[in-house]
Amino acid sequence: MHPAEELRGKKNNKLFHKRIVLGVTGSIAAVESIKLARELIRHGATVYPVMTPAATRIIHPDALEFATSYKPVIQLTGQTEHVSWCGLVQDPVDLLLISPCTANTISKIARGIDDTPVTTCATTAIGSKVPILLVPAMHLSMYDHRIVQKNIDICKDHGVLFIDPFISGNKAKLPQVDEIVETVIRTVGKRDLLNKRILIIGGATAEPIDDIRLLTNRSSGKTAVFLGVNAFERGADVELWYGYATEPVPSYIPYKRFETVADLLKLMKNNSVKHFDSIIVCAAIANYIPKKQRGKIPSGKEKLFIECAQAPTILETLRSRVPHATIIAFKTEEKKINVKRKTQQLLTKHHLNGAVGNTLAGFGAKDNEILILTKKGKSTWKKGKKEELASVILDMIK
């Protein structure tokens, strides 16, 4: 068994049975193609490498052969590799991914020039309507060149997809490998949420007690982030409103931060929620807001009493602002025996389209057990990793 096969599907099978041609061009970022190929394989993909002559001067073809188990095409032969992969009507590959993609290669693709194995694959793929995803990487002066930008637009007009580079100083750098892989999943996946505009509200609120201390909870933000990633993978236009939490947000998920209930209400006011089709509220939002004291409460007191007032109900405000949107909210109870009754009450009271119930056991953990309730009365318990449960929750809004 080739070492690459030992990696296949180690992370998940989201790209299982997906065949990807990985084109590598002569950017110094070509050194990242080994890591990218391996990560695609960890998600289940089969990767066929193709290289320009300039790319072979940056990384040796043997390295890509080791990474993928397939000998890279560095010169087209009588096997007509470009047609076998990107030109077949009945069984073409699922994607031509060119990463990194130089200004030279972008411009050649735009103008129909195919003098390298990579550009010939691109010409064939455009003619056969095989999806193409380009990941530019170059000096910023080249990326900002008006003719290069015009050629990018020409490519886009022909259906070619792009991942924007990460701009740092005077360089248009390759994005993180995980962003490229997630965009590949989004491009070749089931895309059942395509054109859906989804807002995820997650994380915890943190209400100040004084100028230093906060009243918050143990929400990690994992569920919110996994929901955002899963929605992105399935083609949705997703945005995350993210509270006080520790789970990092991937670079490809747009997000806005909030800390208090007042911040969240302000977001609803200043950033219209009316353009969202669906909203999932999995945030651990404070039920009570402490009366903030100025400065720092002195330490050394034997007893400390904090006066709290009931917090505004976010779901009421949300439903009034987006009466026609699909809204799904979470309800947490200490004991499982109370979850169904309380979750049903939440669903009915706030005219939700669905509700998710769980217990305190899910806070901060990787796994969870949830109750799915729909407006139509369907009730199902699901148990598993939060990443897997995110997909089940999103199925409620299809």
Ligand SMILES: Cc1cc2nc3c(=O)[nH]c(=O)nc-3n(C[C@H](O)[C@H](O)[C@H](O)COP(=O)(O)O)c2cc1C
Contents of the next structure:
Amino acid sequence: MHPAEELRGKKNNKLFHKRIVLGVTGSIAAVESIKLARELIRHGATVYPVMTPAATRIIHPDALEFATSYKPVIQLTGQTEHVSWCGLVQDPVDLLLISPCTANTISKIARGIDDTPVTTCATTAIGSKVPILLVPAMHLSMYDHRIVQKNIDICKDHGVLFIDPFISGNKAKLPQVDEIVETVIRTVGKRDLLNKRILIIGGATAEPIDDIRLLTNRSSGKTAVFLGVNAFERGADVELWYGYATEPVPSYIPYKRFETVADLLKLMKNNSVKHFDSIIVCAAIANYIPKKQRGKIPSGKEKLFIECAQAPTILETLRSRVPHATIIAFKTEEKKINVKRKTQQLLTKHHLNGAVGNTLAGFGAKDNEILILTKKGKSTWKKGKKEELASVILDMIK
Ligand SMILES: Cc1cc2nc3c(=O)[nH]c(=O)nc-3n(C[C@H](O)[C@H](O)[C@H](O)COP(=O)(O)O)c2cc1C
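Could I have the structure of this protein in the form predicted together with this ligand, to go alongside the form predicted on its own above?
In what comes next, the whole complex appears, and the chain from above leads the way.
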């Protein structure tokens, strides 16, 4: 077995049965294409490499052959690879991914010039409507060039998709490999949440006791991040409002931070929630807010009493702002026996479209057991990794 075959599906099967032509062009970021090809295979994809002559001067074709198990096409042959992969054939590939994509190749694609194996695949794919995803990488002076920008717009007008580079100093750099892979999944995946505008509110709140101490909880933010990633993969327009939590937010998920209940209420002002179709509130929000003392409460006291006031209910404000949006919220109970009754109460009280109940066991853990409750009264317990449960929760708003 070729070493690349041993990798297939090692991470998951999100790209299983997906065939991807990986076009590599003459940017120094071509060195990342080995890692990218292997990561796509770890998600189950089959990757056929194609290179421009300039790319072969930056990385050797043998490296891509090793990474993918396929000999890179560096010159079109009598096999007419561009047609059999990207043409009007019975079984074209699922995607032409060009990463990295030079200024030169972008401009040629925009103008229909096809003088390398990569640009010929692109011209063919545009003609036969095979999805194309370009990942530009270049010096900023090239990326900011008005003609290059105009050519990017021409490509977009023809349905070509782009992942924006991240600008660092004077470079328009290739995004992280995981952002490229996730965007591939979003492009060729089931797209059942396409055009849905989803807000995820997750993580813990942290209320100040004094200028340095906080009253918070053990919510890790994992569920919120997995919900964000899953919604992104399924084509949704997703935004995360993220509290005091440790799980890193991937670069491709737009997010706003909050710490306190007051911050959260501020985020909801000025119609900011109005444009969402669906809102999932999995945040562990404070029920009691301490009366904040200025400076630092001195150490050495034998006893310390902290006065707390009841916190305003976020769900009440949220429902009043978006009477027609789908809202799903989480309820945590200490004992499993109480979960169903309490979750049902939450659903009814705040006119939710669905609710998710769980116990304290889910806090900070990788796995969880959740009760899914619908407005119509249907309830199901599901157990699994938070990553898998995120997908089940998002099925509620399909
Ligand atoms: C070492 C090296 C690095 C380069 N890096 C880039 C780059 O990051 N982005 C880019 O647009 N061009 C870059 N170029 C210039 C391209 O290789 C050149 O425009 C070439 O004609 C691109 O051909 P292709 O688009 O067919 O691959 C680089 C050239 C060299 C020699």
